[in-house]
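There is one chain below, alone, in structure tokens, taken in the form predicted alone.
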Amino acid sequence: MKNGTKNIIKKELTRVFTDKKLILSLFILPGVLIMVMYSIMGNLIDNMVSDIGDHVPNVYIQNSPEGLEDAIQAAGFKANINYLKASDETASVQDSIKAGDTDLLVVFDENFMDTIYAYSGNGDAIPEVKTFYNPSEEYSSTARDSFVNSALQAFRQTLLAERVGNVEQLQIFYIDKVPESSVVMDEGKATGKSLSMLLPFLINILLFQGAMSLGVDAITGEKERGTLSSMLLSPIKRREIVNGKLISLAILTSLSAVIYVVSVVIGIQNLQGGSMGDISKLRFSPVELVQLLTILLVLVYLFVAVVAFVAVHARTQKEAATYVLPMYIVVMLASIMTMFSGGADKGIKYFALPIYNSCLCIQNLLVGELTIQQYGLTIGTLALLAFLVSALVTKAFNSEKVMFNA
């Protein structure tokens, strides 16, 4: 590395951890306010869940069959329950589940003991158990669920044990008796699964915007400020200038993603209570690691470059991110599909796709079934990109026209 290369990384990176106020608002405080914000989602959503597990529902039961009170009772199902005749309305129900203010209404056809009775088997009519709730509201729903496979199920059970005398004799066979038993899992792969939804798409995200944030500033703002035209017009080379921003950028763009990303991912972690999985299950192997690091400089490096090749167009730092702001979105847009690609099978074409292939290469990697032929494409789509951008900021820096907005 050349002397002016190695000075101007120096300069950034010493403009940058001088500064008190840059470290906090790049490094320390987006990293915090994302634990913080999972946190109080986290803490919402627990509450909302304890809340309501501790709701009693109001429930209305109309025509309720002998023996219906004693299987609620057995089945534990705990709620405000309030009897109806056959003669009463229940209009008026209705319209208070759908305000929210009763939860259920079970409705049991007339005679429905001396139909389940009178039931020969020879087209003989079965009595329904109609339930009314509302699925907008949370209460209502669990109160439905609720009731349906607790009492309900038990006062079925009853009914069949006085029909057939021994349910067992009902009961063909079993499938998994002990559920738990019947798991075959790597945890590791399992765990690296549930975040390849996520992980990637969050990665090009917060190393865009990295790059954006310190990019623009970097190389727009100090041709606002006048700062680049005296270090055009030192003896440094323009392309040893170009190498240094690009170079710090990077250093600085990489520290600021691992910060988020780390801090997303505790953040995930607290707020669905390790649903995810366990991150310690994940196992990497070196060649693994190496491989997850090129992809990730490759493209901070791509990202910095795009970045740095709209802000040195730019007049001003406002300009700058109005230019960068498409590239930004059409980061988004490529990083969200492979949110939803699922398990279809991925040819080695789309591996060729400059940032889609990065998430691509994350997702398998992660599950463990990157092959070197869909990483050695992703690595080479992604620096030829890189090279032919940087060249085109080379290029401007080497414009009069450009560098001083003639």
Given for the second form:
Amino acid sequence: MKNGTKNIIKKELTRVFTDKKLILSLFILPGVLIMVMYSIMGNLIDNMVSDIGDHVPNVYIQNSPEGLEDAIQAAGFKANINYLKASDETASVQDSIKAGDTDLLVVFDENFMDTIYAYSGNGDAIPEVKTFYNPSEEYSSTARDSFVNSALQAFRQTLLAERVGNVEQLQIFYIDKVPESSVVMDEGKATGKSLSMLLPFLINILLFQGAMSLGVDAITGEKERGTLSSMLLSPIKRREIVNGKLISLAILTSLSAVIYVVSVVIGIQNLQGGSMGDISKLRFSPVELVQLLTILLVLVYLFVAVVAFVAVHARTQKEAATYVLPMYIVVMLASIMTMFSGGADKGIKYFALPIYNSCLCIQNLLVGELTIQQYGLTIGTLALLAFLVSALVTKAFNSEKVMFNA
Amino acid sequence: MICINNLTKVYKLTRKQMQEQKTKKNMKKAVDQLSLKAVPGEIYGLLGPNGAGKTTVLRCVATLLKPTDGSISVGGIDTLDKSEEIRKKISFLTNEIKLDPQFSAKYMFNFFGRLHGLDEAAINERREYLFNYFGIKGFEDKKIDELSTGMKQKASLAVSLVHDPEIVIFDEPTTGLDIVTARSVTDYLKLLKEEGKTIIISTHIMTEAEKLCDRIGIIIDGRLVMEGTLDEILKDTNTADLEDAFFELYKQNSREEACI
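After the form predicted alone, can we look at the form predicted together with its partner chain?
So here's everything in the complex, that chain up top.
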């Protein structure tokens, strides 16, 4: 590396790392805020879930058959139950359910038990239990699920036993008596799978965001302040200045992206109570690790070069921010597309689409299915594009029209 | 030595610039067939009103702009050939070129010293000398942002001289400075002249040109309309002072706009 480039990298890094406010606003605050935000969201969701659990539903039961009360008690279904007669009006109860004041109305057919006992097979009437609930109310839908799955299920089992004597006759066979023992999976791959939807998207947009906030100040800001011109007067090639700027920006962007990604992953784990999978279960082979790092490295350099290209052409930081926004949206779109691709195998040609390909690669890496062709094509296209864009940045640095508005 | 031969610089105007300058032509000739020579041991002053093309000439000499036509040789090297070599020999200072406000004057001095390829010992020695001369020593660790306007300008001057250049190019050296700082800057330019450096400055301040410059080139609408010592100019224009001489020349040579 040329001395000019080295000196510029050192200066750019010193500028950031000797400024406490900058360190706080660039690295610490965003990371902490992300974690705090997700933790608060996690707590709110927990509160909501426990609130639903604690709620005692208001339930109306019309034509309650004999034995139902015992089944409700045996099933442990807790509710404020009002029993209605066949002659009672239920329209007002339904209105109350719609308004969210009542949670559930259960209507048993008249002569429910008589119909059941009269059953002898071959097309005899089968009575119905009709439920009325409000799916837009959490309390109501939870009350309905709980009533149907516990109380009503227990009541049906009791009646079945009375009708056929031995219920086991109807069982024929069991499916997974111990469901937990049925799960055969590679926990690492499962974790990778759940992370592969979100992580590539996050990496892409957070990397670009870092490059955006740092690059605009480091290039347009310096141009605007007149400090870039003093560097252009020094006896080094413009290429060295561009390299110094891009490499230092890439280092800072990578650092901020690492902090963001770690904060988001920790935050999401807090949010979902670990359902995203345990990150420590993720295992990369040394080759995969090298693949991941090289993809990220080339991607960072590409993003930094793209932002620098836009920033160098802008006259003010405000103008630069306006120009860079469409690029950000393109990166976001390309990343979002991979979020919902459903893990279907992609043809090799998709790995020639820059940015989109990096997401696909990271997805495949997380589940251990990245082929060497996919990796090679991705690195190749990203590196080629990064090289071309950085050559354009150097051209802009050499242009008096761009640098001095001449 | 600086040799400018028939320098012409044409700017392409954007639509916005055309509107601002109320012209329908998309080209503006900022410098027109200008030739001059500045030799070691003298201060050459480019005198002209705002927009006359002084800064463009100096930026072309400093390799920041490329001539549209003509040539410039600085210290025997053509500006289009080896611009890095020329930048090793020159110092270019203008109000528009500034030091990074987040760093101290000391850091900036060391940084530019390294970019010029100097070793640490040479940088330290040079810094001691220049910072003491300009009275920056006590403020060398303060951020540029925290310095007064005069101190900032002196720091910029010191940093631009880190590599002890043989050619000094100074665009409006005293503009915006208080009288004390302006004096210290002009005194240092005289010192550089005594050391045998080639110095070229631009100014629109008549008294500065009279007192400081050995030879003066009067530039109006991109053309060098007269050149010589103060006495030669006064004699040729038959006037009593530089201001009168300038207005006489301005009347003869000014045109509405220098567009092609």
